[in-house]
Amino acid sequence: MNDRQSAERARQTFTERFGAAPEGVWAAPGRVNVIGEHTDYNGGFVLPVALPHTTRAAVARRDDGLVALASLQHPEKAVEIDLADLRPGHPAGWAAYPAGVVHELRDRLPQGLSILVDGDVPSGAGLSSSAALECAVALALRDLLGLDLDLTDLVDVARRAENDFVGAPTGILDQSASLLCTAEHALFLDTRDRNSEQVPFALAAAGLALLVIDSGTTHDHAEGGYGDRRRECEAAADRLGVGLLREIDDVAGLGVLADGTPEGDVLLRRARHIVTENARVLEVVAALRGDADPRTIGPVLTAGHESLRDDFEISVPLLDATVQAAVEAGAHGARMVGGGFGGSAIALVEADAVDAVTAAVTARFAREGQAAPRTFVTVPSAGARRLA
């Protein structure tokens, strides 16, 4: 669906659900991160692009003090709660993400809200469906309430919703991509000082395509290893005497972690990933800024996957198999994307080789006893916006 069709569907469904038309419809995209994984909460560099897939939020104010949340993707899990009763963990599930944004701005809300959500960002695929939901609602509330908040402020509102209300210890990568990306560009973001640059990333003009492969293995940032990795990075920074691992710009500066203990070895490998990943982002950005053939970034992507697999230990066998199959079938480079422990991979391929690479990956999934993956070619798309 295009933006007009998406807005009309959300508007019509909202009217059927709540008995009156919404005051507007807003959309925010998911993202894939070209390079720069887990660097954001370490003050490092990231390079995401926005997907054409979006989450839409149709929103209207109400006068009874209630927050009503409904989703076309979760029709049996609608929530209605008093604005005063919002608190971390309540509501839970999908509704926690928009509720967290409302909670962040509750002091500026007059009476209540009705929110109808629709979207096509794959959930649990490492493509940031949660941030898309948060950012669509955050932009809607800013516009509806006339709040003096710029896009960077909204990034913080959405991130706090995910960190403090949902309980997922993410950085600012996902929300920044959803709100700040522009079409045909990758967003080069320094997460320490928040400076950003739109870097040209029009792959089609070079005869290339960015293939996204959803492994079907879902993940949840609010649980498990993501939080462990963040704590390990903080422990490594503490041992190194720095506030953020971003302050270390060469692996030679990590020697103090190599103390011969199992814990020291783990912290060394976690920190080494962050230091080398920051360098990979800078290498890719330099290539895209200049006149280098964008195919040259392919091996950098694959090196990033190897680091995530071996040093950061957040890949899973199916993602490793995906990357291997894509590269063996002719992809210039491939890597897992997202928080890890499941989700998706990307592969940089010749535009006329998309079918061949997809077939090779699908055959590998079959050999692994897995159902065929969902795949699609993505193009760098626009960030969050009002549709109607």
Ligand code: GLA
The other form holds:
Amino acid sequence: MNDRQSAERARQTFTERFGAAPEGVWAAPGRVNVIGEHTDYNGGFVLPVALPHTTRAAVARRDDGLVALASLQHPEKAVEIDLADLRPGHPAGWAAYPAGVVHELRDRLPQGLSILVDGDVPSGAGLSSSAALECAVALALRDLLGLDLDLTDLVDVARRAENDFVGAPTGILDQSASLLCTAEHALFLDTRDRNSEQVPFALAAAGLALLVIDSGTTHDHAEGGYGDRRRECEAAADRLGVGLLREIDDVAGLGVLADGTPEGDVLLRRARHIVTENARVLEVVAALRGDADPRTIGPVLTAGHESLRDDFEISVPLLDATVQAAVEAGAHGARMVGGGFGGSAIALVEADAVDAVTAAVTARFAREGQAAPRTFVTVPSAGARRLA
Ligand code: GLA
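Please supply the corresponding structure for the form predicted in complex with the ligand (the preceding block corresponds to the form predicted on its own).
Below is the entire complex, every chain and molecule, led by the chain shown above.
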């Protein structure tokens, strides 16, 4: 579906459900991060691209004090709640994401809202379907209500919805990618200073393709490992006497963490991932900015995977097998993406090797007794926008 078709579908479904046309339709994409994983809450660098897959929000104001939330992807789970009753945990489930954004902007809202959601960002795949949903609604409310908020403000609105309302302790990577990315570019973002640069990433022109492999194993940020990693990074920064691990740019500066205890060893490895990952982002950006062959970033991506696997310990055997199979089949590089403990991997491949790499990865899944992964080739796509 192109933008026009998806806007029409959202408009029609909204009208059938709420009995009047929406005031507009907005879209926001999912993302994959080329490199720079778990650096965002450490004040470091990230380099995401937006996916062609989007979440759409058709929205209209209403005057009965209610927030009505419906989703084509969750037809049994429509929600109607008094604006005044929104609070963390209420509503829960898919509706928490749009409700969190509404709650965040509640002081500036009219007497109620109807929101109809549709989308095709795979969920539970580490491709930021939740940020796409938050960002589509945040942009809609900004435009509809004429709020004096720029895109960076909206990143913060959407991220606070995720942190404070949904309860997932994430950084700003996903919301920044969804709102700030542009077509044919990767977004080089300094998450501490919030400076960003659109770095050309026209893969097709170089005969390359970025293959996304959804392993089908799910992740859940709201609990468990993600929060543990965040706390470990904070503990490491604390011991190093810095506010953020970003402030360390040489692994030689991490020696003090190695105090001979198992805990010290863990903190050293977590911090080493962040320091080396920031350096990898800078290395990839330098290659893409200059005349270097984009194939040269491949081994940097694979090194990023190894660091997530060995130092940060957030990979899973199936993602390790995915990366290994892709590289053995000729990918220039591959890595798991996103928060970890499941989700997707990316592989940088020759455009004419997509089928061979896909077949090799699929065969590997079969050998591991796993259902075939969902795969697709992505191109760096546009960020959030109004469709109608
Ligand atoms: C999740 C979080 C992001 C970021 C990534 C890891 O996607 O939402 O803030 O921390 O994991 O890079």
